[in-house]
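A single chain, nothing else alongside it, follows as structure tokens in the form predicted on its own.
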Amino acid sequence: MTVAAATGSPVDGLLATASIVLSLLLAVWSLVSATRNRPPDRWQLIGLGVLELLLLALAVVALVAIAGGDRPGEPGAFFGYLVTLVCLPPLAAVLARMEPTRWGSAIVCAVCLVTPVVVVRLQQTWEVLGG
């Protein structure tokens, strides 16, 4: 018995609940460190690796469940979701990189603010006929 069958939804589970507690510490770590006036370091930046190799984890597992003939509620939608998401962590780490200062550890932590909202989002939009 698989996560997602143990929820009902491929994005619901261990992976969506690792990942948004992941970016949320990493949010926190990032925000500590702006308001020091320090610039990212190399373990917010292995931070945002972590996270997206959970990210890339949960898009999979969405992927095989709609080759396996399930269906978001919101195609459109949850697909648009499903790019973003996976674009965020590898965004803020160009971004970080390009601002050595406080601002680079700012970016971080704004990602990873918006990084659990896009996953509830996603969840959302595969809930929306049932699954």
Contents of the next structure:
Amino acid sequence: MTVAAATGSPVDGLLATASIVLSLLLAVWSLVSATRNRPPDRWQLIGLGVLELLLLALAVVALVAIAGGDRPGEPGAFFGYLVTLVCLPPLAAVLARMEPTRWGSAIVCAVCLVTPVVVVRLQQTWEVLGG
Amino acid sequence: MVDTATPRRTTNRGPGRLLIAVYILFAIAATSRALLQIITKFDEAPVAYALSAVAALIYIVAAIGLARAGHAGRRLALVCCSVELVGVVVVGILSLADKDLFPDETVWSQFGSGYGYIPLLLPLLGLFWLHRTRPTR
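Same protein, different state: after the form predicted on its own, show the form predicted together with the partner chain.
In what comes next, the whole complex appears, and the chain from above leads the way.
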């Protein structure tokens, strides 16, 4: 805990911020697509791909920090959120490909609204004060 | 939104797929929460954690029912959405009336306020969707 406090949280930095911002941009873009009656386009799928890369990088940074001796405040919940997080963009992509209508875009929007919440929860479960 | 361009009355296309996606998200959220609570601290609040597990199971089965469509799938989804609606309302009221009964959060506490009240909205949308796609006789 003291080590984590000294070195800072590995899941609270540029990568986390970038993934939150990208996810919200994707949510807005897919919402625009859905309201214009458009199926998921190339940009939504590319966006999900980049988002997944950011989240995987975030996971690697977290795992490296843990390998280096840092510990999340709530390890169980932290790993739960971490695993869920990296599964979200692929889930959105698969469902969006299955539904080539406006509702596919709506699915991308829904998942991209959930992703930032999970990133924030991930950060909260890293730094729990007083257990 | 009466859509004349959708001749197929099935629960797993169009808006139904979005509904299934949201059910999957809640199935993941509720399952991981329940597992964690039961493994790490079941003795603290057995009622709340058992309920988390039940809720998780219902979300999973509802998603399967909607995705499978067909007669059996529809009936499965109907039962799940009904149980879910009763569950979220009863637990919502109980958690407000008697805080000791649910000392720790569940998906359905305070009508699902921790999850943006979507747990309350979801069974209603599910039932509405089942009604919209009911087979014509």
